[in-house]
Structure formats: structure tokens, C-alpha cells
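The form predicted on its own is given below as one chain in C-alpha cells.
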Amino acid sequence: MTKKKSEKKSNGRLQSDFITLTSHQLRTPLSGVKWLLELLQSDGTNLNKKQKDLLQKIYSSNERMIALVNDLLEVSRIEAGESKLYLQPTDLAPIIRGLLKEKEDQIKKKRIKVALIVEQEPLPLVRTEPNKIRQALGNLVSNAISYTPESGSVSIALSVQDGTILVSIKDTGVGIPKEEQKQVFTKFFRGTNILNFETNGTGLGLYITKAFVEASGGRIWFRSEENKGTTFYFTLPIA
């Protein structure tokens, strides 16, 4: 190995390592501002409406940097070959259906018609981890949810292709520009349209969600026009 490369693999593990340390510190705090909200929340009786939608955005907020050191520990830990999975049988089908009764609110508000369409149930088992799973579900799910406009619709499928289960997330959302689509599972993009659309997001959760499911020995793919939506489509094999 040249000094040169050296150098910057170091550089690369002290980045590593400073991500990973500051993350730390930071989640204890926001876990105990979360904890001190949900505590006034559930205590609210004197609050009058004003001050508890304060709280709720305050609660909102934390929960967003919540979310951010997560990812960034998890980008730590992939960058690090620490984030391995523990491979086991599992069924997709219900993870699904709990993440879009999680969103059934957002759902609701925007108007947006949701479908999931399975081949066949019991759909045969995949072998990955399911939280690793379903946080990778929850980044595309989330994703095609946001930025879909009002009255829009998305579409999720799944379905036996060649000794794997193929997942396809269809949304009529805003699309990705095709100058940057090369970028889309690089860390902290986010489409230059989305950013007047929707600004809240870290830019971690593809980059994240490509990791799991290469780990699980999947691959992952989109196509996308702007204006007109997009479709993530990735496989999983068979258990």
C-alpha cells in the first residue's frame, strides 16, 4: 500500500470514527427530549391548543435528528464492515402492511391511493434480517409516500421471479431529474426538485436501504421520469 493510500484510509477510519463518536453523544440527549415530551404530552390536561401544537412540532423535530444520528451510525458502521446481518427466514408481505398502516395518516391527508398487490399468500419466505428489512422498506415506502403529490398513487407489488421475491414500489410522483439519477444511491443526495417539494430528509435513506439489500444478497434498481414518478424495484432470494 503507497503512503498516499495510507494516509487516506486513515483519514477515511478517524472520519469514520468521529461520525460514529459524535452520533453517540448526541443520542442520549435527544432520547432524554424525547422522553421529557412525551411526557408533557401524556400530562398535557392545562396545555391549551396553541401549546400543544408546539410540543408536537418540538416532538417532530426531535424525532428528526433522531432519525439522522441513526443513519449516520448505521452509514458508520456499513463504511466500517461492522453492519452485518443476520440472515433468517422472512415474510415480507406483513412488514409491508404494517409500515402503510403506520403512514395511514399522511396517507390519508394527501389523499393518496394505495395499493399492494402479492402474487400469492403465503408468499414464500426470503432470507434477510427483518429490521434491516423493514427499515429499508420504511426509506422507499416513506419515500414514494412524500413525494407524491395530493391525490397521486402509489403501488407496491410482490411477487416469485426466478428463485427470488421481487418488490416493485410504484409512485406518480415528482420523479428524479435524469442528470442526477446516477447519484441516487450515494450518500446524502437528494433530488434538486424534492428540496422545494419536501426538505425534510437526510440523503442516507437509499444509501442505507442498498447496503441491506446487498447484504441479503438482493440487488436493487429504479427507473424514473421526472414529472411522472418513479418505480424502485428490488429482489431478495428465496429462503
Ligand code: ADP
Contents of the next structure:
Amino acid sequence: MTKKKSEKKSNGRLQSDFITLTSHQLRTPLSGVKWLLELLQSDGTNLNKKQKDLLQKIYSSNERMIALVNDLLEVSRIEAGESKLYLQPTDLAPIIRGLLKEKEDQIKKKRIKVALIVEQEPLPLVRTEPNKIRQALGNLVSNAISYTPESGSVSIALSVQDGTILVSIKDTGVGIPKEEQKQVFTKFFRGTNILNFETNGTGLGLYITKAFVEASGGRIWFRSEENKGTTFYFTLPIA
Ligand code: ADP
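Now show me the form predicted together with the ligand, since the one above was the form predicted on its own.
The complete assembly is shown below, putting the previous chain first.
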């Protein structure tokens, strides 16, 4: 290996160690803040509305920081090759129903119509790690909701296709600009068309999602048209 190459590699390693270390060190105080905020909010009788609103804002910022640190940790695990999946037969439909239940408030607030179409029930099980695929599906469903303006629709479909289950998540949102589509699965990518529309986000969700789908032996791709909508597709092998 040339000197430059080995330097580059050890820089990469150092960077990854740095991220892992700082992420772990950040998680403890952030969880502490979360716990204290929950305590304050639960004892809210002495707080006026303005104080409660402020507390809610601090809580949301802290949650965003926790999500960022978790994503950075996941990325450093993937890059270090430590993100091994424990594959087991998994039923996708209940995972999606659970996610939609969790996001019910956000869906109602934005008046988004959501449909889940399961081709046949029970659907054959797929080979993946349930928690990881839950995170991947959570990213895709969250994106569909976040990047779709009020009163739009999101439709999720599950079907059997050539020994795999094909999952599609279609929205009527802002879409991804054509010239940026090549970068969608790269780290920290955020579309120029959403920067004002949705300020929350790390640009790490799709990078992690792709890694989890591929580590399960699946494939992921998308079609998108600006101001019309986006559909993400992925497959997972049937168990
Ligand atoms: P984040 O959502 O945190 O920014 P992601 O990696 O999940 O990060 O997505 C990267 C970017 O891809 C988003 O910032 C957005 O520009 C674009 N994107 C992803 N999903 C959609 C979607 N359903 N509709 C429009 N743009 C999307």
C-alpha cells in the first residue's frame, strides 16, 4: 500500500473511532436531559402555557440531537463493517401497521391520507433483522410523510415478486430534483428543494436504510418527479 493510501485508511479509522467515542459520550448527557425534561413536563401544573411551549421546544431539539447521534453511531458501525444483521423470518405487515400507529398524530396533523395494501395475508415471511428493517421502513415512511405537503397521500404496498417481497412507498410530495437523484443514497445528502420545506433531518436515513436492505440480500431503488411525488421500492428475500 502506498503511504498516501495507508494514511487515508488510518484517517478513516480514526474518524470512525472519533465518531463512535463522541457519540457514546453524547448519548449519556442527552438521555439525562430527556429524562429531566420529562420530569419537568409531568409536573407541569405549576408551569404556564409559555413555559410549557418552551419546554416542548427544548424537548424536540433534544430528540433531534439524540436521533442524529444514533444515526452517526449507526453509520460508523456500517463503515467499520460491524453492522452485522441477525437474519430471521420476519413478518413485514405488522411492523408497518405498528409504524403507522406511532405516526398517527403526525399523519392527522398534516391531513395525509395513508393506505396500506397487502397483496395477500398472511404474506410470506422475509429474511431480515426485524429491528433494523423497522428502522429502514420507519425512515422511508417518515420521509414520505415529511416531504409531502398537507392533504397529500402516502400509499404503501406489499406484494410477492420472484422469491422476494416487494415493498413500495409512494407519496404525492415535493419529489427529488432530477440532477440530484444520483446522490440520494450518499451520506448527508439533502435535496435543495426541501431545505426550506423541512428543516429537520440529517441526510443519513437513506444511507442507513440501503445498508440494512442490502445486508439482508435485498435491493433498493426509487422513482421521483419534482412536484409530483416519489416512490421508493425495496425487495427482501422470502425466508
Ligand atoms: P433526511 O430525511 O434526514 O434529510 P434521508 O437520508 O432520509 O435524510 O433523505 C435524504 C434526502 O432525500 C432528503 O433530505 C430529501 O431531500 C430526499 N428525500 C428522501 N425521501 C424523499 C421523499 N419521499 N420525497 C422527496 N424527497 C425525499
